[in-house]
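Take a look at this one chain, the form predicted alone, written out in structure tokens.
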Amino acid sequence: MRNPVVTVGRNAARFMTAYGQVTILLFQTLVAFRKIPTYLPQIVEQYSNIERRSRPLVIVAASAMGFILGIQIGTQMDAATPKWYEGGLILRSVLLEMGPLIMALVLSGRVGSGIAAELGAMQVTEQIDALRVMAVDPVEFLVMPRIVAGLVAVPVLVIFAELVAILSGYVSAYFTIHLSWDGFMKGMTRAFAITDVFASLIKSTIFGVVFILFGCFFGMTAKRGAKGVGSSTTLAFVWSSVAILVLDYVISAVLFFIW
């Protein structure tokens, strides 16, 4: 049986090494931003892949989230609480947490894993090595366009999802506690704060970079064979999900002290 201390030490070393490599990849991508005009067609293509193909899944996930919030909040309100409070609770729940967090996890499975599978297939078939032979930087050609596209596409998808979730929350509240549209709007108007919108945009932007970056990293470091590609896809989702959950707390805490 292995010494537990040795096992923990080796796993910690692998963890720190992997995150160090991801950080290096991030800085290489930032340096590659100077080539954005050169790779504009690839950026537009990646934006279409991320935004347009994710839209149906986002609609389903956001609708389910809104319906669940409407039921859960409505059933917890007692007779002494004005019904219009639910509008504000749904709005702030969606903007501050549920929208950016749930959508980031959903898109991590849809987009991040897809990128890991795509680049993993290119890695095991030596297409990435062929790019290097032709003096094409894989970071500039493969990673940077996806990161830039994600910086725009993910916040757009999250905003769209939040609108769908809020409307779904109203429908659910209407059938649960018979909340009128005027009452729902009254609750949202009283609870609305522009900083909540900024917080949602900040979180969605950072989360988008995180799961796309992990997808690119694990795809470009995939091992040989179909098993290696499958493993890289799983690792991309798991690591990005953990990073998103940790960052969600960190960002929320920082914004709380700032605002």
Second form
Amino acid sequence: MRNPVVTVGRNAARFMTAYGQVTILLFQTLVAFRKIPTYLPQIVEQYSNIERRSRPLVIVAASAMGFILGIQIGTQMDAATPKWYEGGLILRSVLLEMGPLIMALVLSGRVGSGIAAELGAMQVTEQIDALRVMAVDPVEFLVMPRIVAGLVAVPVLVIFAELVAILSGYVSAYFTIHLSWDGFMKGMTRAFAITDVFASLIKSTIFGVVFILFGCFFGMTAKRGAKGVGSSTTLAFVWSSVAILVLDYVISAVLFFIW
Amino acid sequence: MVIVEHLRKYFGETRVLEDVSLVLNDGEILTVIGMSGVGKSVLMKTIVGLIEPDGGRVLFDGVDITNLSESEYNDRVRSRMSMIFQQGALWDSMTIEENIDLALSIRRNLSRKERAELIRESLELVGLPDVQKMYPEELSGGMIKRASIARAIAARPKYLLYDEPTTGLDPVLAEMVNRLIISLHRELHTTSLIISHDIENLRKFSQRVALLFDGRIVHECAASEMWQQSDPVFNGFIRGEVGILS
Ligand SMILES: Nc1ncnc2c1ncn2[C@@H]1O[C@H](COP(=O)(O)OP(=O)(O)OP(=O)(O)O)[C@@H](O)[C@H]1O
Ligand SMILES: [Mg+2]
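Moving from the form predicted alone, what structure would you give for the form predicted in complex with its partner chain?
Okay, now the whole complex, with that chain kicking things off.
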């Protein structure tokens, strides 16, 4: 049997090394931002990749999320609470938590893992080595365009998902507690705060950078062989999910104290 | 001239290169042979700076290039040296034309017209004039090999490193690639380092041969005299004797 202390120690060391390497990759990417004009075509291509590939999934996931919220909140309201209250509750839970968090997890499964698979395949077939030999920096050519595209695409997708979720939330509230459209709007208007929209944008932007960065990192460091690519997609998803959940807590706490 | 001195490379506990010394003279074609997994690709990748050695050094036209930064490598080495990878390693999201065009970005001040001309010429040199708009997945194995050679020669490097250019090709295609290597050597005046398992035909495309074995270059000689050597390991290897494994 393995010594558990050794196992824990080794995993902690591995965690710290990977964490350090991802941080370095992030800095290299930021430096590569100066090459944005050169790689504009790649950025546009990546943007449309991210958008096009995930829109159907986002619609399905966001509607499901809205329906669940509508039912959950509706069934928990007692007779003393005015029905229109539900409009505000749906709006705020979607903007603050459900929208950015659930969508980031969904997108990291779709987009992040997809990037890990794509770059992983390039890594094991020596295409990334070939870039370096031809003096093309893989961070500038592969990582930076995906990050820049994600900086725009992910918040756009999340805001779109939130609209879908809010609408389906209303539909579900209508069927559970017969909430009227006017009541729903009243609830939303009373509860609306522009800071919630900012929170949504801040979170989705940061989460997007996280899952794209992890996707790139685990793809570029994929081990040789078919197993290597498979495990890089899994690792990308696991690591970005954990990072997103932890960051969600941190950002929520910070925003709570600021606003 | 490329001089490799006492190169050492370990991957964790795995010893790959122990003490490799090798000279690649200007204008020659040198072939490195050796068993699968002995570290031939690692040696080649160390020379182009894709892998950092644990010890030893590489001199490129008299300059020590062992610990250069990535951008210094690009300026000093990779603008004059290119590599053809074992599986071709064409970028599969791009057409052949775009592949070669991206490889040309190493030469910064080319006009659009000059680039187009170099792309056309390179593809013509490898005998693939009509594949510009095709994607790598649309090409056969032999075409991929040739397209990847076209990509490597596009910027007209002085040195060409071929990692197993004929492995996996049928005898006819292999012969064709071997002839291509010779004709490129003549027309572009390149110096070439080749990794190959094609012992039979080695004499046709190569002037010198070196055997990498157990982390070292254990024997080198003129390709024309390779069948008259007395070194037991070298003889055993080129004649396929299992005995050398012990
Ligand atoms: N990036 C790497 N990380 C860890 N080990 C590696 C790496 N690259 C190569 N190796 C190991 O180094 C050894 C030599 O590999 P290399 O690819 O150089 O062999 P080769 O001589 O080219 O073999 P082949 O003829 O099959 O291509 C192998 O054991 C391989 O597993
Ligand atoms: Mg090899």
